[in-house]
Each structure stands twice: as structure tokens, then as C-alpha cells.
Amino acid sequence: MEEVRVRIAPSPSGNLHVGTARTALFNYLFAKKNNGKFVLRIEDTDAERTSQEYIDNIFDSLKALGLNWDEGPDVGGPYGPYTQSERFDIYPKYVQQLLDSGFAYECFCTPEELEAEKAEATANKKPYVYSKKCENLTEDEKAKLIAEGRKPAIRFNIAKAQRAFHDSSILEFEDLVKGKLHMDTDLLGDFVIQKSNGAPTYNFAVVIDDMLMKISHVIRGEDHISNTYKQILIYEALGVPVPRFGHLGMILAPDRSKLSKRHGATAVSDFVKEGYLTDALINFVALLGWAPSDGEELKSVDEIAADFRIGEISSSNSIFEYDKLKWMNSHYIKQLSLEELEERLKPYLEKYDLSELSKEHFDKMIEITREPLTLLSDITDAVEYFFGDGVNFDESGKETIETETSQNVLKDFIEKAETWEWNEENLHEKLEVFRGYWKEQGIKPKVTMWAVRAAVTGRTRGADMVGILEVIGKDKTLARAKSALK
């Protein structure tokens, strides 16, 4: 039986973005699941958009995801480590293998001469395709061009590829996700393989390096269906097996417009950044064209591994829900150990002074506050108010403190918690007879609480607070209630 050998090949002109994340995931899952080889290659070719940072971002973002490569950069094997710029030397050979079995063939058309073809099709409202122009020249003619100081591109002859391998210019393949496929050749035009300055098109590298690297299959976005009818042309012409090809739907944005920055985080790092666990995020993405076959949602990747079909990936393009990404982010955080989580909080707490707190009061202030988190990221807001020692207010905290019954409560409550033992179960219990008391006057408890609570923390919602008085300390807490009255 074939050894299923995929890979995910990024260009490194930008961060690994979610779309390209998903592609590797859907990857990494099919070879999980037929016990096969998951390859990276990183597709620099165009230099100018080319950068080490992106190509690092690529690597920590695959990593983080748990997506860990079997062969490419900084793994080898039999066929890696693969960074495409480094293979130049090995396309020119199957450029004159083509050249030699006519499949191929020399243009030396100036971009010039292009462009008015161009004009030419679009003046009569035609689709460009190339003339031919180049096909048949003489070994004179092509002396006379290269003494002009010409350099030939080279050209795949597609109707000669069709007629030797197809009886009709229709070309047909059964793809792994969208069923059969087909187009009309003849509207392809003879594409360049290899361009004048003698490096390789991306649909001639691509066929080289994947047969090379012995692809089985290829699982891509559907962006590249045009290419595979040319792709496959080049693999029949080489007299190499042709890999089956699964295309992916596209993921649009909750507008149904192309998923950009404007909705939100789109690259894999911001996603992190934003404070979204990557079990979160992968858990999310494998839903993205796909469902369980139990129905359950939540499921960690070896689960979705063990349960993913390739044939049953949607062929339709999927729409990237924030709110339901959050949603299994909070589930995801709530599975965390209190220790766990207060070092995956660390880094959104470095503008606070954590040596005001003890041990005891940082674990009690995260376990008060986590329970409301979507984002890990949530946590700077939450615990502004455990810090320093003036409150900042928001808009209800400071109507709510203005109030006079807020204000009379204040005062009673200074008076009375000035001779409060100041540990948990003491300040429930003087904080429940607080509330009776201000009940028997009229006042309802949680309006009582809000009052203390404004005072406190600037805000009328938040955490438990008999956690936060006893963690922002007996002092503290008089003094900002003290600063609250008029």
C-alpha cells in the first residue's frame, strides 16, 4: 500500500495566517489518521516578499498549534530539510526533459509583445491566451533572437500535453473534497515554467518538489484548483504518478466578505497574542468545513484525528465565528489547573507590580477572577483594581458612588469594618449582617454592595467580593472607601 506522504508548503511574504493553519491542520489530520508523513516546505521563490521573520513566525505558529512536522526545516529526513530557494539546481533538468520530449518549448517574446497580445484579447473581448508565436521557430530564428541579447522563457505546450494524454481538450480528475472537477485546456494558454532569468514558475517548482518528495496527497485551498488542471498536465508529461488533489473551501468572515484584518485577528501569532489557548484554536479550525461523527464539538486533536474523514469535509466555503472561537477559548480556560493558568497569565501582567501580593492573595485573586474569561488577555482589565492605590471608575461606578444612600452606607461601612478581623470567613460573615442591616433600613443588599464595591474597585460588577476585600487587605480597602465619600 502507498505511504500517504502530505505537506503544507507557506510562502513566507507575511505570518501564518488562520486559512493556511487550517490547510496544515487538515494535513497533519489525514496523515495522522493513514499513519503517514506530515512534510513542511517553505515556498520562498519570490524573494522580495520574502523575510527570516515570517519564515520564524511560520515555525513558532506550527509548533504552537501542536501541528509538529516530520520532515522539513529542522527535522531532515529522507527528503528535507526543504526551503524551495535552495533547490534551484534542480529544476533546470526537468525543464530539458520537457524540452526533449517536445512538451516544452522556447519563448523569447519581449513583455512588450505580451502586453499588446494582452491588449489585443481585451480590445475584443476575448480571454487572453498566449499565441503560440514561439512554438514552431527555426533553430536560425531562435540564433537571430539570442543575438539580439534575448533570453527565452520556457513554455509548457498544454494542447500537445492533452492530446497525448486525453482524448479531448477536457481535462477531468475526481477531487477529495469537491468530487469531480473539469476544465477546458485550451483556455489554460501555454503557461512559463521557467522564467527568462532562469528561475522556476510556482506551478513547475511545485510539481518537482512534490514528486521529489514523493506527495501522495495534496490538500489545499480551493484558490488552486486552477493550477492542479496545469499541474497535473506536467506530472503526466514527466511520466510520474499524478497525487490525488483535495481542494478546502475558503474561510469567510462572519459578513461573508474575505476574512481580513478589519474583522479581527487573522494570523495565528495575533490569535495568541490576543490571549486564545492554540487547544482552543486548533479545536475551532478542525470545525471549519468539518463535524464529528458523535456531534461533540469539544475534542482534543488526537480525538479529531482518530475520528477525520477527508471525504466529508465540506465543499462550501465556511464562515469564522469570533463569538464561537471565544466560547470554546472560555471552555478551554476553565480546564486549566489554578497553576497552569496563572503562568499562561503572566505575560498580560507584566504592568502590574506583582510583588504586592503574596503567594495566597495571587492565587485567591486569579481564582476570583477567572471564571468570567474568554480571552487570557481579559485578565489586565480584571485585576486593575487588586493594584496600586487609587481606584479608576467607570461610568456606573462612579454614578453608583455619587449617590446619598451610597454615600451614607460608605460611612457606616468604615466605621464598622475598622474593627473587622480581616480573613475570609470573618469578612462573610461581618459583610452578611452588613447587608441586614442596610435591608432593615429600605435598602436592598445589592444596592448596599454596590455602593462598597464602587468604592473599592471603581466598578458595580466583578469578582467575589469577600475575595477582593481580602486580598486588596484591610488598609487599603478603608482608604479607598475613605477617598470615595465627598
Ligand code: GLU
Given for the second form:
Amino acid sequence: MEEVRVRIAPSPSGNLHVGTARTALFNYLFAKKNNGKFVLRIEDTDAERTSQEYIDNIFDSLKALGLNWDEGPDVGGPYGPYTQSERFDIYPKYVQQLLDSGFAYECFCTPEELEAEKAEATANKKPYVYSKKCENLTEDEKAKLIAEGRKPAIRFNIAKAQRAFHDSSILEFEDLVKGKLHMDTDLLGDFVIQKSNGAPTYNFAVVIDDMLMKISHVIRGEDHISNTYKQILIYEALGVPVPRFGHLGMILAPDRSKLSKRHGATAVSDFVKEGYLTDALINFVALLGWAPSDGEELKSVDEIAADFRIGEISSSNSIFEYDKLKWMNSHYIKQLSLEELEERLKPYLEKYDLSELSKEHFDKMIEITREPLTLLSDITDAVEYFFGDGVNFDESGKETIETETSQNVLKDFIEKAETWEWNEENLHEKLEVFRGYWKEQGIKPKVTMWAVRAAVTGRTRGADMVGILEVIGKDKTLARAKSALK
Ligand code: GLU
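Right, the form predicted alone is done, so what does the form predicted in complex with ligand GLU look like?
Whole complex next, starting from this chain.
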């Protein structure tokens, strides 16, 4: 059986998008499932929109997601180079082959002429299809145009290829995800395969690269379906096998529009910056179009790979539910050991002077604040009151501290706490007694604790109070309590 070889071919005109991450994942899973190879190719033919920063971002994001490629830039492989801009000398030979076999022709139309054609189509409310004006130029006519200084682009002759290999203008193919798809190729128009400056266009370079890299299955977004018809005809015109194609539905925002920055993060690196774990992100992304057979959604990539079947990918669009991703993220955060979690939280604690805390107190602080974390970045606010001498009061903290009851409770707290031995067990016991005393005075235990909490943390909600007192320490606790007195 033919070896399964799939690829992901991002254009580095932006940071790695979650949609591309999903395409990469499905390719990766398909390769894993079939003992195949997962290839990375950088399609940087559009030099103006390409930058090294984006290329690095693509590498880093794929690696962070665990989508390591078997062949590609920086790991190499037998069919490289895997960066398109380093392959420019490969394409002309195949352009020539198509010119020689009559499946391509030189086009001398100027941008102005083409604009005029387009404007006419628009005026007549017709979809634009190139007029084929240059299809049958004689050698003399061409020589004249060249003498004028015109440089030809090369166009692919759709109708010629279509009629050479099919009975009618209809081209049909069996999509791995969507089933049978077809199109009237007369509507495609003879497209440029090589620009007048000699650069190949996407539709041509992608075919040559996939052919030379022996790609067996092309799995990508459905926005490429109309390109697929063009590409199939190029394969046929070159007389080489056509790979299988599978097109994934689009990823839409909760409002069913195209997912964009106004909905939230869209680049993998932005999700990471916002405090998502890549394990959560990859698990979530796998569920955009695919469902595990046992209905259990929380799965590692290895578990997903074992269960994955490409024919089961949904052909419809998926909705990117940020809330569901958040839920998954909080689950994955809970799974981390304290040590792993601390490591991942470090970037979000940079504004604090961590040397204020012993290792033991640092551990304690994370232990008592980790439970409600949805994003790693939530930690920044969650631990704010552990640092510095003063307290920043929030609305309810301020309100609470000003009541007469709170002031009375606090006065008593300061007096009693002065004598307490400051360790977990004892604080636990003393607070119990303290609450009991105030209960006898008719104050509910939670009201008593609000007063202490508000004075020490500036808030009325937060982590375990004994833990907080322990980490903050006796001196600071009493100082804060005193300064909360009117
Ligand atoms: N460079 C193309 C893109 O980023 C790749 C399309 C393909 O997979 O053929 O959309």
C-alpha cells in the first residue's frame, strides 16, 4: 500500500491561527493513525506578507501544541527544501512541460486590460472569467508584444485539460470528508500559474510541491475547494497521480460569523498569552468537527489519535465556543501538579516581588488560590493581596470594613490575635473560638470573617482564610487590621 503522507502548508502572513492548528492536528492524527508522515511546508511565495517572525511563530506554536512534524524546515527530509521560497528554481521546468503539451499558454494582457474585463463582467452582473484573449496568439504576435517590452504571465488552459480527461465540463471528485463534490470548470477561468516576473502562483506551486513531496492526502479547509478543481486538472495535465482530498468545515464564532479578533484570541500564541494551556487548546480544537466514540470529551492527543477516523469528521461548520474552551482549561489546570502549575504561572506573577515569600508560603499561596482558576492569567489578580504592605480595597471590601460591626470585630481581633501563635493548626482553632465568641454576641460567623478578610485582603471573597493569614504573617496581618480601623 502507498505510504500515507500528509502536510500542513501555512502561509506565514500572520501568527498560527487556531483554524490552521486544527488542520495541522487532523493531518497529524491521520498520519499517526496510518503510520504515515506529517510534513510541514512553509508557503512563503507572497514575499510582501511574509516575515521571519511569523515563521518562528508557526514553528513555536506547532511545537507547543505537540504537533511535531516528521519532515520540514529545521528537521529536513528527503524531498526538501520545505520552504517554498527556496524552491523557485524547481517550478519553471513544469511550467515548460505544460506549455509544451498545450495545457498552458502565455498571456500578455496588462493589468489595465484585465481590470477592464473585470469591470465589464461586473457591469453585466456576471462572474468574472478570463476572456482567453491570449490563448491563440501566433508566434509573430507574441514576438511583437515581447518587442514592446511586455513580459508574459503563463495561464493554465482549463477547458483544454478538462476536455482532455473528462466527458464534459463537469469535474467531480470524492472528498474524504464531504463525499462527492463537483463543479462546472468552465466557470473557473484560465488562471495564472506563473506571474510575469517568473514567480509561481499558489495553485501551481502547491501542486508541484505536493507531487514532489509525494503527498498522498491533502486535508485542508473548505475554503480551498474551488482551488482543488484547478489543482486536480494540473495533476492530470502533468500526467501524475492525483492525491486524495479532504476538506474541513469552517470554524465560526459563536455569532456564526467568521472567527476574528473581535471575538477573542485567534492565534495560538495569543491563547497561550491569555493563559490557556496548550493541552486544553489542542483537546478543544480536536472537537471542532470530530467527536470521540465514547462521548468522553476530555482526551489527550494520543487518546484522540487512537480513536480518530477521518471519515467521521463532520462536514459542517463548527462553532468556536470560548466558554467551553475555558471550562476545559480549568479542568486541565486542575490536573497539573503543584510544581507544574507553579512553573506555568510564573509569567503571570512577574509584577510581584516573589522574594517576599518563602518557598513554603509560595506553595501555600498557590495551593489555596488555584481552585477557581479558569485561565493561568487569573492568578495575577487572585494573589494580589499577598504582596506589599498595604491593601487595595474593592467595592465590597470597602463597604464591609466601614460597618460598625466590622470595626468592633476588628478591634477585638487585633487584641486577641496579638497573642496567637501563628501556625495553621493554631490559627484554625483560634479563629473557630473567635467566631464562636462573636456568634454569642449575635454576629453570624460569616459576617465576622468578612470583617477580618476585608481588613487583611481588601476583599470579601477569596482563598482559605487560615492559609491567607499564615502566608501574610502575623505582623502584616495586624498592621493591615490596625490601619483598617477608623
Ligand atoms: N498556504 C495555503 C494556506 O495557508 C495552504 C493551502 C493548502 O493546504 O493547500 O491557505
